Structure formats: C-alpha cells, structure tokens
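Only one chain is included here, represented as structure tokens and corresponding to the form predicted on its own.
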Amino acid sequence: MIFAEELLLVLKKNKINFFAGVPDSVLKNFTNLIDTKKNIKNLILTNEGSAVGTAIGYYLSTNKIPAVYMQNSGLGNSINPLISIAHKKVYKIPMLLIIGWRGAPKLNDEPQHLAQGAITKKILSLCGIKNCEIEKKNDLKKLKSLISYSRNKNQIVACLIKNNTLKNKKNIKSKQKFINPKFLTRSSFIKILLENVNKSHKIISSTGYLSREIYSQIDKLKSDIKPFYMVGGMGHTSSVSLGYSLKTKKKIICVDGDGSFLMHLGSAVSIRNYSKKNLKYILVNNYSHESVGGQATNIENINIKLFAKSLGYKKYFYISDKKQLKYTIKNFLNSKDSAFLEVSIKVNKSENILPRPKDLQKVKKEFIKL
C-alpha cells in the first residue's frame, strides 16, 4: 500500500502536472487528489483513446510528458492512438500511462476483468511500452526511472497499480458537478421500470450499478424478466442492444448510464440509422462515474432532449422525480414510435451494496431462451 499523495509527489518532482483519462476504481483515490490541486490540469475524458489523444496535443504544444489514467479494460480503446500516432516508429510522443490493473494474477476478481488482467502486461510488450508495477514506496523509484526513460528516449512508458494499492492521508471527496436532492433515486425507477414490462420485453443494461441493481430488484420482485447484463463492455451497451434489435420482434430496453453514453457517443447515430420501432433507448443519468468514485461526467453540458431530437427520436420523455413516474414509463414503453427515456437520479451511496450476477453462461442461456 503506498499514499496516492507520495505518488502524485514523485510525478511533480519529474515534472507531471497534466492529466488525462477515464476514472477508474483502483486509481479513484489518486485522481480525486489530483482533481483538488490548483496547480495540476486534470481532464475527465469520455474514452481512453480520447486521453491518449488529448495527451499527444498537449505535448506538441508544451514539449512536456504528459501522464493518461485509465482501468486495464480501457486499454483496447488507447491502443489506435498509441501505436498509430505516439509509437516510437511514428511521432515518438513521451507520456505516461498509469494503469489500474484489475483482474491482476493471483488476486481475486470479478469474471470479466480475468481475461484482460492477465494479458494486460503482455499487451504493452507487444505494443513495445516498458512498464513496471506500483505496489510499495520502494517502487516509486521504478517509476522515476521510468519516466526519465521516456523523457530521454521519447518513449511512451506505463505503471501498473493493484486493486486496493492506493490509499489518501485525508479523506477526499470527488467533485460532483450536478446535485440535486429531489431527482429520483436509482432504485425507485428500476422498481418502477421492472413492475411494468412483461415477457414482450428484453432488457440488456450496463456496466456498473445499473445492472446490479436490475439484477437486485428482480430478485426482490420475484419477476420472471431475465436481463442480458453488460458485466463489462462500457460505452458497447446500445451496440448489443442495436444488434439484439433487428432480428426480433420483441421490444428492447436498452438500460444505459450516462458515462457508458458518452464513452461511445457515436453508437447513438448507428442506432437510429439502423434500428427499428422495437428499441427503446433509456439514459440514467446521475451525472457522475458513480461506481469508479463518483467523478463527473460532464453530460451536464448537453441538451439531452435537443440531442435524442436530432437523431430522429420520434418521443422523448423524461423523469427526474415520483410525481410522473408510473405515467411516463408506461407511456415510454408503448410508445409505438422510435423513443428515448431521460431519467435524472441522484447518487444515494446507501443504495450500492449491490449483488453483482455470477453466473453469466446462466444469464445468456436464460436470455436467449426466454
């Protein structure tokens, strides 16, 4: 265990003071500080290739190495900018990954981050970046080295930190952009949401607090709907949904939230290219990476409505509290033209001692079949 404070020390005294990335659990701790500190310029990104690129243009305009955060599972979506533009055989840009590796060897972990932890190290070998893992103090000195390696050689360099490794002096809360205490709590709409489809009803939701809590209420409701859960996947949740869709006469509920909305905007327009009246898609939006720290996503800075209008959305609806809720769910799911929910909930940490589904050859049998 090493303080989130010593590390951000080292990357200050080796001249680190902009980053970039997508928040990640294992590194919570350490981008909650950084957000707090004047002098460092942090940007929360929608995707990892978006922060690698960011990077690339801060170092052109600045000639300084500039660091990119990110879970592990975002590792494939960095990858086009790294190798294509960064490499060392292209534009030679210096900068630092710092990696949160889940699904680490020998430690347990959920089932989709197994496949991917134990590549990970092999993925940045094949993609020539030197790396080394952050567990104790003493490592820190690895990553001193290693940035001055990057410094020296033009190198793109990357540490790797464990699940439960960073740890802050002081408690430290994330910025919430977005708060209002009247919005919904998450589940009061699943509740809601759940007494009102049937059998005619397919639901795939994301990543996160959403599926497990899908997962939770069904159990609580004793309801026969069997989910398709996107365990993992962030941003690919209307992609399954969009491709379930088109073979199927049952009506499908895409259940998304609004950091896996961002992470893959552009899967909003192949949705409405190419799906029929049968999808149905529903943004929970709590304004937040609540489930990795609660970091802000930034959707406060679009007009949702105005945006689901421009894609040819026929019905638009939108709760943020009780009084409507029952009406508008009932009037979004027989809507018989194309229809995009907006749901505004608060984040309600009591809310999130969650089972997650285990199971998963289970949950996609049992949603094929039904």
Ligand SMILES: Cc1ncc(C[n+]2csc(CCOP(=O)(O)OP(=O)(O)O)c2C)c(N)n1
The other form holds:
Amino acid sequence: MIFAEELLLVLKKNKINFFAGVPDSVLKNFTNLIDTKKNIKNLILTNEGSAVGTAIGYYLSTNKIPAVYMQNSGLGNSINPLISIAHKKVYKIPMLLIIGWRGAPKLNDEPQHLAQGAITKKILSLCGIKNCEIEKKNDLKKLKSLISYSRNKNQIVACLIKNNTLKNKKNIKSKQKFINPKFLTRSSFIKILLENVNKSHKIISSTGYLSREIYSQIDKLKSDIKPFYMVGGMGHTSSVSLGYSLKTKKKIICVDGDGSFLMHLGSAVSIRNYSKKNLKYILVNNYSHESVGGQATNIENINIKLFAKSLGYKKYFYISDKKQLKYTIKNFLNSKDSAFLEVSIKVNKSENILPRPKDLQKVKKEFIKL
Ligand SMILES: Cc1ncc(C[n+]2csc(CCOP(=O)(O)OP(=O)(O)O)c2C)c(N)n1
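What would the structure be for the form predicted together with this ligand, given that what you showed me was the form predicted on its own?
Next comes the full complex, and the chain you just saw is listed first.
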C-alpha cells in the first residue's frame, strides 16, 4: 500500500506538475487528489492518445516532464503518439506514464482485463519503455531514478500500479460539479427501457455502469432480451452497433455512456453517415466517469441537441425526469427516422453495487442466437 500523497510528493520533488489522462478506478485516489491541488495542472481528457498528444505539446512549450495517467486497457489508444512521435527513434520526448494495472498476473480480476494485464509489461518492453512497479513506499525510490533517466536521456518511462495499492491519508472529495439534473436514476431509466423492448430489438451497451445495470435488471427479471455488453473496448459501442445493424432487420439500440461517447467522438460522424434507420442511439449522460470514481467528462461543453442535429439525426429526444419517461422512450423506439435520445441521469452512489457479466462466451452466443 502507498499513500497517494506520498506518490505526489515524489513527483513534485522531481518537478512533475502537469498531468493529463483518462480516469481509472485503480488510480482514482491519486487523480482525485491532484484535482484538488491549486499548483498542479490536471487535464481529464477523452482518450489516452489525446493525453499523450497533450503531454508532448506541454513538453515542447516548457521543457518540463509531463505525466500521463491511464488504465492499462488504454495503452492501445496511446501507442500511436508514443511510438510515432515521442519515441527515442523519433522526437525523444521525455514523459512519465502512470498506469493502473488491471489484470496483473496472480490477481483476481474481470475477464476483460486478464489478457491485457498479462501482456502490459511486455508491451512496454516492446515499445522500449523502461518501467517499474510501485507497491510500497520503498518502490518510490525506483520511480525517482526512472524520472531522472527520463530527464537525462529524453525517454518515455512508466510506472505500473496494481489495484488497491493507492490509499488517501484523508478523504478526498471528487471535484465533480454535479451539474446534471437530480431527478432521474439510471435504474429507473433502464427499467422502463427494458419494459418497452422485445425480441425485435437488440441492445448493445457500453463499458461502465450501464452494462452492469442492464445485466443486473435482465438477470432479476429473467428477461429473454439478450444484450451484448461491451465490457471493454471503451468508446466503441456505437461502432459495434453500426456494424451489427447493417445486415439485420432488427432495431439496434446502442446504449452509451458520456465518457464512452466522448472517447471516440469521431465514430458519431461515421455512424450517422453509414447507419440505416434501424439504429437507435441513446446517450445516458451523468456528466461523469462514474464507474471509475466520478471524475468529470466535461461533456457539458457540448450542446448535445445541436450536435445530434448537425450530424443529421432527424429526431432528437431528451429525458431528465420520470414523468416523461415512458412516453418519450416509446416515441423514440417507434420513430421511423434516425433518432438520438439523450437521457440525463443523476449520480447515485447507492445504486452502484452492481453485478458484472462473467460468462462472456454465453453472452455472445445468446446475443447471436436470438
Ligand atoms: C480505453 C479505456 N480507457 C479507460 C478505461 C477505464 N474506464 C472504464 S469505465 C470508464 C468510465 C466510462 O464513463 P461513462 O461512459 O460515462 O460511464 P459511467 O462510468 O459513468 O458509467 C473508464 C474511464 C477503459 N475501460 N478503457
């Protein structure tokens, strides 16, 4: 165990004051801490590649080492700017990667993290990125020498942190602004949605609490709806929905979170461009990465209605309270045109003890079969 405050102290002593990244539950005690510090810059970005890009730009303007934080599942998103720009054979940009190591060998974890966890260190080695694991206070010395190496040789370095390693000395309150309306919960929306779908619909849902909520309710109801849960591949729910929708007469309902929607926002353009009327898109917006610690997604900077309209959706629907719920869902599902539904939900801690789909082969088989 290490206190996030001790980790931060080492980084500050080594002149690292700039952080950019995508939130992760393993690192939340650290990233929520830096978010409260006035003399530290923390940019919560939409994907890990953009975080590396921003860090490169920061270095070019300041000559200081930036830190990029991410879950190891986001390593793939970051590889392109790491290897094609920052790498020692290209521009030699020094940088520290702080990586939450899900699926680390010998630790119990969800199926979607196991393959990635087993190869994380190998990927770093293949990329020529020197790295260390930090598990206890003493390991911070290794981190210190890695940062010196990064500075002296202009190299990318990384530290890996396993689940449950980082603690806080005192409780940190997330700086999440809670701008979302306080009326509708995720579970009440999902309940009414599930009551209004039938075997002519196919649900594809995103990483985070949405898939877990749908899974939980379907399990309790013993419903014969068999969704495809995107337990990983964050940001690709809409692309999977597009691919599935092209060769079927069924109505595809893509249920996406705001963090997931923003991660590969360009897909929104492709989907509108290539989808037929059978693809219905739902953005369930809680303005946060709720399932990994409640960090802001910054989605309030977009006018979603204008965005959906400008993409070419013929119909935009909005729900933020229980009264309009059934009526709007029915209208949305029955809409003959392309349709975008935005559902504004509140963050609700008490709702969040949710099961996770475990048997993914069964999920796939049942989804395909029906
Ligand atoms: C590529 C990648 N980066 C980061 C993560 C870690 N992660 C899992 S869920 C999640 C938040 C998703 O946010 P949102 O779609 O708004 O859903 P919510 O957490 O609010 O349910 C993050 C960042 C991941 N799984 N994959």
